[in-house]
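Single chain ahead, by itself, as structure tokens, in the form predicted alone.
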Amino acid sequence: MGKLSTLILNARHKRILSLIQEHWFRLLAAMGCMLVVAASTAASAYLVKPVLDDIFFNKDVTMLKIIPVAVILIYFLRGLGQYGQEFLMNYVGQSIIKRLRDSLYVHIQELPVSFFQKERTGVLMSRITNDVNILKSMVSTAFTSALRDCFTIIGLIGVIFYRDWRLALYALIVLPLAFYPIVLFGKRIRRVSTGCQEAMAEMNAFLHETFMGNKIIKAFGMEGIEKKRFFEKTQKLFRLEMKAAMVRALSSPVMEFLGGLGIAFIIGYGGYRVITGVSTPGTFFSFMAAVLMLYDPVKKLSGLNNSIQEGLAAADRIFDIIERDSDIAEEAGAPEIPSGPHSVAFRKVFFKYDTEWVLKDINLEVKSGEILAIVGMSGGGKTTLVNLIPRFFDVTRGAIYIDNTDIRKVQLASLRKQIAIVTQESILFNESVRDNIAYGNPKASEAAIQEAAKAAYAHEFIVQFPKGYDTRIGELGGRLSGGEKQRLCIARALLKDAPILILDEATSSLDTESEMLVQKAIENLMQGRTTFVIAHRLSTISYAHRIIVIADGRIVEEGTHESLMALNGEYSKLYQMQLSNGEDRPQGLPRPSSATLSPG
């Protein structure tokens, strides 16, 4: 198991490196700039000897004129190099982060509905925002600084060996010891960073839930409890952040102490060589300056390694999503479903969530243009049945056919193009009314959009808005009433003009007046379409050509309203139960004539 985990991690790190390598030209230019910075740093240390020996001790006037000019040129080139490497590496880093963020969002969108049922929205948002931002710091900042510091270390090592190779060998004895804390602290910071990122994701999920449910929180007087829960989450994050801070804070003093040991040795041994005449003061101070400059980037590498480890921990969380396979597969070369009327058939269909069977041995044929109503007690499997048609889930056993073609054998996009859905939850976006209606058909003309709105009985209230069809409707349509939101959803389905229609309790949450308007809009929507209607109130489905009753995942009754009532079975019990509960019967729709049915 350990070897497998290592292989997975290595594969992920290689993927990040491959993304970096795609920008090889800018990387090469950035490395050239880093070399300029490293060379200028080494040159600064190198000039200490001629400054001391030639200017101060030998009083060489010519060198006094040359060296200041050389210093100005060195620092000018250093500034250009720093700007170039900073800009180029940030460009590379931001490009890679954009690629990863795009890939993450695209892959999440392609994952099945079951994935979203298991994952929390706030956690997914944290992967795209917080985790990717941490990775950005690694790629654009830590990686850049690590390369620059490595080049600087190489340049300075060259200077100290050139000045005094014997003293350099002694000085570098401490260097391997200095790298040990980098590795040690890096492993610790990666573990803690993973915990911090998970805690941040938990907090984002909590915030999303409590902000979306703020009305319920206020209605039940739970503000105090929710505040306490939030404080507990921030306390957990605080403890983890402090552990990470402790590791970061400890790494620098350890590096400082090890560096101090090396410098103390150099002062003692190097000073002895100057006193005995083996070396000159200029050589010693040039050597000393290079060593002091050398320990600084080595010390920085510890902090940079911490950032890199945090980034790798974030990369693991990102790739956990990107590498997750969808269980809704599409066959290579699958054909498209041609546009036009369609029949739908369920043949020996079984379905289960995990280990619980939800649908059992469903056999059902719905002709083109037929209106099928699906009723039953909550939890019986009604919504699951219709969710199998657009392949939000795949059947566990059996098959679903559209015009005698298994829906698993056709292109998924073309399958869903044939289906329009209106659900109990009016899912709208914080865009204009026009954009929401045209969501399934972005190229629709203004006239077509308004025609759909009129057919959905929405045009009248839309034109009363200050900006009409350009009015933004708020998050999830929060500025609209329930009936207005539902009519916009129906207008959206009308404009899509799909031959198969699914209505999942589209009127159950509405008042009687709104329901009557929505029912009229639904009548327009159903015309000529193969329609599946899940209804809570049985009085609203008397227009259906056929009604099926689902109980415990099975179809237990099937027929018209009149024939099912005559059976005095499950349907009759449900109907009588609703009447005894005092449910008002809204104005019903006329039942379509059987002549409107298209041949199967």
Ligand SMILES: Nc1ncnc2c1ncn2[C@@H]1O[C@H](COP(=O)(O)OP(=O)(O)OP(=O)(O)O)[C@@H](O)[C@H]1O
Second form
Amino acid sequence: MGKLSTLILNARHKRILSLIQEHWFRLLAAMGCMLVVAASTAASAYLVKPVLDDIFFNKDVTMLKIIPVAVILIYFLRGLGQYGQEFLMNYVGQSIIKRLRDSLYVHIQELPVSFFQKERTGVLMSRITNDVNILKSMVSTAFTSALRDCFTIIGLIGVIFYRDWRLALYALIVLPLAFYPIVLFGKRIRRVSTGCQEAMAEMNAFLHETFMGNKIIKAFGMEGIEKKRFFEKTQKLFRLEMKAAMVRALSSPVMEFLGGLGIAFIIGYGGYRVITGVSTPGTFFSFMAAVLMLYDPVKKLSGLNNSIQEGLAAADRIFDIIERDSDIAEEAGAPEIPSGPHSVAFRKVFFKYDTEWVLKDINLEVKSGEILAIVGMSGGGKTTLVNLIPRFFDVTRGAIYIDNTDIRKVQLASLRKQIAIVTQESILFNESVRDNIAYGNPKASEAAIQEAAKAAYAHEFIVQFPKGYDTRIGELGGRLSGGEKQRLCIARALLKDAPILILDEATSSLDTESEMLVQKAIENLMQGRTTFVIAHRLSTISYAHRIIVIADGRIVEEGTHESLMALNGEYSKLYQMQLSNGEDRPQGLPRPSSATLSPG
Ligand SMILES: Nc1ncnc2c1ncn2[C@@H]1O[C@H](COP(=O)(O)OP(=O)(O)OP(=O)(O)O)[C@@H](O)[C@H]1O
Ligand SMILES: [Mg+2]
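What's the form predicted in complex with this ligand like, now that we've got the form predicted alone?
Following is the full complex, with the preceding chain placed first.
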């Protein structure tokens, strides 16, 4: 198990490294800059000896002229090196972030509908915003300091050995001692950081849901309880963040204490060597300066381990998504479906989301141009049935055919191109009204857009908007009514002009007047198309050629309004129920016997 997880990690490390690889020339230049910075640090430690021994003890006047100039030069080069390294490494870091964000988004977009039903929106957003940022700080900050600090440490250790190799050997015994707690802290940080990020994602998801559902919160007077639930989340985050801060805060004093031990030893032993005349004060102080300067890069390296651990934890969460495969696959070289009228057939279709069968033995042939109405009690499987046609989900058993070709054997994009959908929830984007109607159809002419809007009975209210077709949906605030939104969605489906049409409870949330308008718009939409229309209100299916009744995942009845009424079964029960509830209106009743099937 342990081995397996390291194997997976290694593959992921390679992916991160391959992201960095393409910037090898920038990395090389940055490394050059880091070398300059490291060399300048070592040089300033080195210079302590000539300053002390030559200037202060021997009063050497030439050195008095050379050394200040050397110091100026060293610090100038150091500044240049630092700037170059910062710029280059940030460039690399930021471009990796962009790449990662892009590929996350691309991948998430390609995941099937089932993925979005399982994952919470806020959590997914957190992956693309927070986690990617943490990975960035690992790459651009940590990677930089890793190289620079390693170079600096090597340079300073070089000075230490050059000045007094015996003392250096003794002093370096302390270093491995310091490494052990670094590893220990790193593991702990990684664990705590994972908890923090998960809590953060959780909070994001909560915010997203409560802001979206704000109306319901107000209507049910849940403000107080939601506030409390939010406080619980921030409290949890607070505790976790404090835990992380404590681990981080502890790692530095522990390092410092170990460093202090080393310095105490150097003062004792090194001072003894100066007093006994084996060494000079210049050598001692140069040595000491190098050791003190070592402290900073070593400490940063230990912090670096922390950010690497945090970054790897974030990388795991990111790659968990990137490595997830879509189960809605497309065969290589699958043929395109040509545009034109299509028939659709369900043959022995069974479907389950998890364990229970939601659709059982569905057999259904819909001819091209036929309008099929699907009715039935709530939860019967109507939405599930139509969701199988554009392959939002794949059948568990059996198959669905378009013109006698299995839909799993054709190009997915071309399949979806043949289908226009109006869903129950009217989903619009914060673009202009025009762009919403032309969604997926960017080349549509102004005339075509207006024609679609007119056919959807939307043109009249659109022209009354402050900027007409240019008004953005967001600018309208909450002003669009349910019926208006639906008519915009219908206009969008009309403009797509696809041969197969799916309408899922398209008139469920409307008042009588707007229902009539939407109904007219839908009738326009259905003309000559293979149509699946789901309706709760039987008044909205008067134009159907055929009606099927779905109950508990099966087609229990099938026929015209008259034949189904004559059966005196499920359909007539539904019909009677609606009549007695007064939901139906006389003018909305199915037309007597005019609903005959016209062969497509
Ligand atoms: N993503 C899902 N995961 C698991 N079960 C689901 C999922 N979506 C729907 N179901 C279940 O499948 C069954 C059929 O749901 P479906 O939405 O197809 O019913 P419906 O006939 O459209 O109902 P309604 O008339 O209320 O819209 C229900 O029992 C529902 O709980
Ligand atoms: Mg439904």
